[in-house]
Amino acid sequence: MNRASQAALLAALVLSPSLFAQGVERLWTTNCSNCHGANGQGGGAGTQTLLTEELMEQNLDRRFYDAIKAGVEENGMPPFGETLTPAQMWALVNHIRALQHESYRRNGGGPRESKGVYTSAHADYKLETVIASGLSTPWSVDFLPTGEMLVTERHGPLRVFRNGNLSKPISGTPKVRSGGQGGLMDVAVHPDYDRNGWVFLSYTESATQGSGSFTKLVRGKLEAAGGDWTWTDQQTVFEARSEHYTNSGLHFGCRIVFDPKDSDLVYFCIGDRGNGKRAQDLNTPNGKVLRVRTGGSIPDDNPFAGRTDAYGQVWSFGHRNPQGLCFDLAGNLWVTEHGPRGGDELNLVRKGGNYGWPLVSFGIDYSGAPLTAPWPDVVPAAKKMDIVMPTFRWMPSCAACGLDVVRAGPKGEAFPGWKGDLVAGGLAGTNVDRIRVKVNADGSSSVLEREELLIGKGRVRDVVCGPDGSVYVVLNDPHRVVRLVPVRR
C-alpha cells in the first residue's frame, strides 16, 4: 500500500462516525468508569454514585463539564482539558447525563397511576381517550368553535370529529408529499373564524418544477353538506423559493400560532431540513421561526424586513427542529425543539434571536460522536455572537414534539392549579410534561417547576389545551387522541 492509499485509509479511520462513537465509548471507559463505575453508579477509588436525582438538575451542566476540564484535585481526579477537546468533554457529560436517567427509570422514576388517577403538585387526573381508532399517524388537532376537533394525518388527509364520529377525509384539501418526516401537519383555526372562517394548514409541498420539497403554510374555509366536509377557498400565506427545496425527508416543522395581541400575525416554524449550516443563513426559511400577516405579506416591523440578503419572514433563526410552538398568558412566545442525540430545547423566541444550531448544542451526534458544546464561550466559532441559551434542555432527548399553555377554555377551566404552565410532548420520550417557567423583565426565563405528567402511553406528537380546559395529546403507536382531565376529592 503506498502513502498516498495509507493516508486515505487513516483519514477514513479517524473521520469514521461509527468509529469515533466508539472512541466516545473509549474515552468513558478508559478515563472514567475505573473510578465512577460503568454505568456511574460509584465505587473505584471511593467515589460516589453520579445516579442520584439531585445531579441531573440542569443547573449542574457546566460544573459536570469545568469538573471533567479541571479535574477534582481533593479527590484525585486529573485535569482533561488538555487532551480533550471542548467537544470531547461535553460528550463525556452528555454520557452522563443518559446514564442518570436511565437509572432514574429503572428505579420507577416517572408519573405515578394508582387506580387510574395520577397524582402531581397542583391536580389529581386521569386519562381519557377521545378518538380510540380510524386514525393513521394523527399529527395535530385544533377546535372549531363550534366544538367540532380537526385532526390532521400526516399522510395527507384532514378529518372532523364530532359527536363521537370521525367523518371520511375532508376533500380538496392540498395535496401533499408525505416522506421521512414530512406530509400533512399542523391545523390552527383562527381565533376570529367565527368572523372569517379561516383555517390555516402546514404540509410538505413536492416542487412544481425538479424534485424537492419544502413546507408551506396556507389557509382555507371549510363547508358542511349533511355529513361532508369540504376544503375551500385555499389561499398561499407562505412558500418558499424554489431554490430552497430540497431532497431531504428530514426537520420540516412545523407549527402554527396566532398573536394574542393581534391575531393578523401569524408565527410559524421550520426545520433546518438537515442542513444544519442554514440554520445561520438568513437568506434561507430553514431553522427558522417566521412571522407574517395572515394573507402573508411582511410585517413592516419584523427584524429582517426589507433586508435583501435576507427572508424577511424571519422572525427567530439558529434552530434546529422545532415543533412546538406558542405563546404563554402573559404574550411570551415558546418553541421547542428537536436537538441531536440529547439536548432538545424549551426556548424563548426573541425577535431577532439566534438560538445558536448548529455552532452550539447540547447533544451530539447520534453515532455517539462529539459534535461541539452548548456554551458560546467554549465554542471559537460562537464566542463573539449573541446566542441565546435555552430555558430548559431535555438530556436524554424526548424529541420534543406540541407544546401548549394551561388555560380556561370557553366552556371551563379543568386545571386552575396548571394556569398559564407549559405542557410539552416528546415523541421519543413518549412524555407530556408540566413546566412552570419565569421570565424576568430583563428578558431571561427559567424554569420553576417541572414534573412528567404522562410517559408511556405512546410517541406523543401534539399536545393542546382544549375548549374545556382539559388537556389533549394526540399520540402515535398507537395512532390515538387522549385527554387528561381533572379528578376532584
Given for the second form:
Amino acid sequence: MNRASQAALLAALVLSPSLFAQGVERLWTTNCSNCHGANGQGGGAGTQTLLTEELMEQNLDRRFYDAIKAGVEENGMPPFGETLTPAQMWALVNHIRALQHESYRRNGGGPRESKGVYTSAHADYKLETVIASGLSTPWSVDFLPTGEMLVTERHGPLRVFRNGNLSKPISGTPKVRSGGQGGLMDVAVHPDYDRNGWVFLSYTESATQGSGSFTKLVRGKLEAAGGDWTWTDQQTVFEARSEHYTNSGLHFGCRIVFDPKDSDLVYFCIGDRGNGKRAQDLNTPNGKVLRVRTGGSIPDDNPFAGRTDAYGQVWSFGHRNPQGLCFDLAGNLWVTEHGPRGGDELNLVRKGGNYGWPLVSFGIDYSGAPLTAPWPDVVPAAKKMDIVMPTFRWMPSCAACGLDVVRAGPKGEAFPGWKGDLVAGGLAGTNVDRIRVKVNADGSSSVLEREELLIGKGRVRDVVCGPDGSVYVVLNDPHRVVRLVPVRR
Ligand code: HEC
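Having seen the form predicted alone, please provide the structure of the form predicted together with heme C.
Zooming out: every chain and molecule, the one shown earlier first.
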C-alpha cells in the first residue's frame, strides 16, 4: 500500500469508527438498531423496549433466538435466518442480554441495602469483616474442626487464622508455579479430619522436565508446635501425564469436594488450559470434573475406568474453566464454570456427562465475534451428541468462582430461610448469588429462585458456608475475607 492510500484508509477509519467495529456490536447496528434503538430501548417502527426485567428471564433465550431467525411477521420484524448464521443470531441474543444488564444496573438493580443491613428474600443480613489485611490474592478458605480457618493465597502461602490472628505461611507446603491464573488454589479439610488429619490442596505445578505446568492435587497433614505450623506427610492424589503439561497460563480450575455418601471419594475440576478441544478429549484431564479415591486410585465405577484411551479419573467433560464445586444437601454435585464473554454456567454434574464446551456455548468471543450457539440442535457438530444443558447461565458473564450450599454447620445454623440453596460467587461480577435449584426425577434441573446477595465489594474468589452457617466470602481487590451474618427482622 502506498502512503497516499494508507493515509486515506486511516482517515476513513478515523471518520468512521464503525468500519473498525467488528462482531456483535456491528451486527446490531447494521441489522437491528434502526428499529430496536442503539441500546435496545425501542421506538423505531413502533417497537417496545427490550429492557424490562420480565424480558431478562433466561427461559426466553430460545424465544428470542427463534424470533430473530423467523422474524415477527405480525409486527413487521423481518426474518434473519437466511442472512445470518446461527452463531451470529445467538451473538445478538447475547448482546441484548448485555444491554438489558447494563440498563438493570443503571436503574439500581441488585441487592437492597440500607445502613449496612441487606434486605432479601427469606433473610436479612449484614457484612462482617473476618480478615481485613495481610493477604494477597486469597483463593480459598476451609475450616478445621478445632476452630482454625485455613486460607490459601495464589502466590503460594497457606496460613492459619485463629482468634483474630493470621499465622505466617505454613512451612513445607508444595512449591507452586505462580503466574497467569495459576498458583495455590483450593484447600479442603477432609470430613473425617478428626480421625485421619488429611488436608487437600490443589495447585499449579511446574513440569519436572520441560517448561510447562499443570494442576496437581495433593494431601498432607498439619503439625502445630508452639504456634508454628508445618505441612508434612504429603502424598500425590492426582497429577497429569507429563505430555499434558503446557505453557498456557490459563484455566487451571480447581476446587475440591468430598462425596457426602462416601468420604473416601474426592471430586475436583480442571479447566481446559486454553485448549477448548481438549475438553472433549477424554484422554486429557483438561476441561473435566474428576473423581478419585482419596489415596489417588481410580474407582471401578468411574464412567471411563479401565479404558486405555481415556483418563480413568474423568467423571464429566466438556467444561471450560470450572472454579466452583459443591454437593447440595440432597447429594447432587454442582459445578460453576467460566464461559467466554457472556456464558458462565451452573451445571448439575452427571456421571459421564458432556457439558458441551467448545461445541456449544452461551458465550461469544471476547472480541465480540460470534462463536457458536448454545443448543446442540442448531449446531451441526453437536446435533447428535448427548450434551447436558446448564441449569443457569450468567449473561453477561460474572466470571463464576466459588460455590457452596447453605447448611447448618457443626456450630449452628445462621440462615434457615436459605437452607439448601446454592451460593455462587463471581470475580468480574463482584457478586454472590443465592440460587434455589430443583432437580427433577428425570435428572433435569431448573432454577426456582435467584437473587444477588452482594455486589461491588470486591472480586469474589470463594464462597464457603462456615461452621456457624454464616456465608464466608473471599474477596480480591481488596484482599479480604468477609462473611454474611443474619440480622433479625
Ligand atoms: C423493522 C423493524 C425491526 C427490525 C429491523 C428488527 N426488529 Fe426485532 N422486533 C421488531 C418488532 C416490532 C418486534 C415485536 C416486539 C416489539 O414491539 O418490540 C420485535 C421483536 C424482537 C424480539 C422478540 C422479543 C420477545 O418478546 O420475544 C427480539 C429478540 C428481537 N426483535 C430482536 C431483533 C434483532 C436481534 C434484530 C436484528 C437482527 C431485530 N430484532 C430487527 C421489529 C424489528
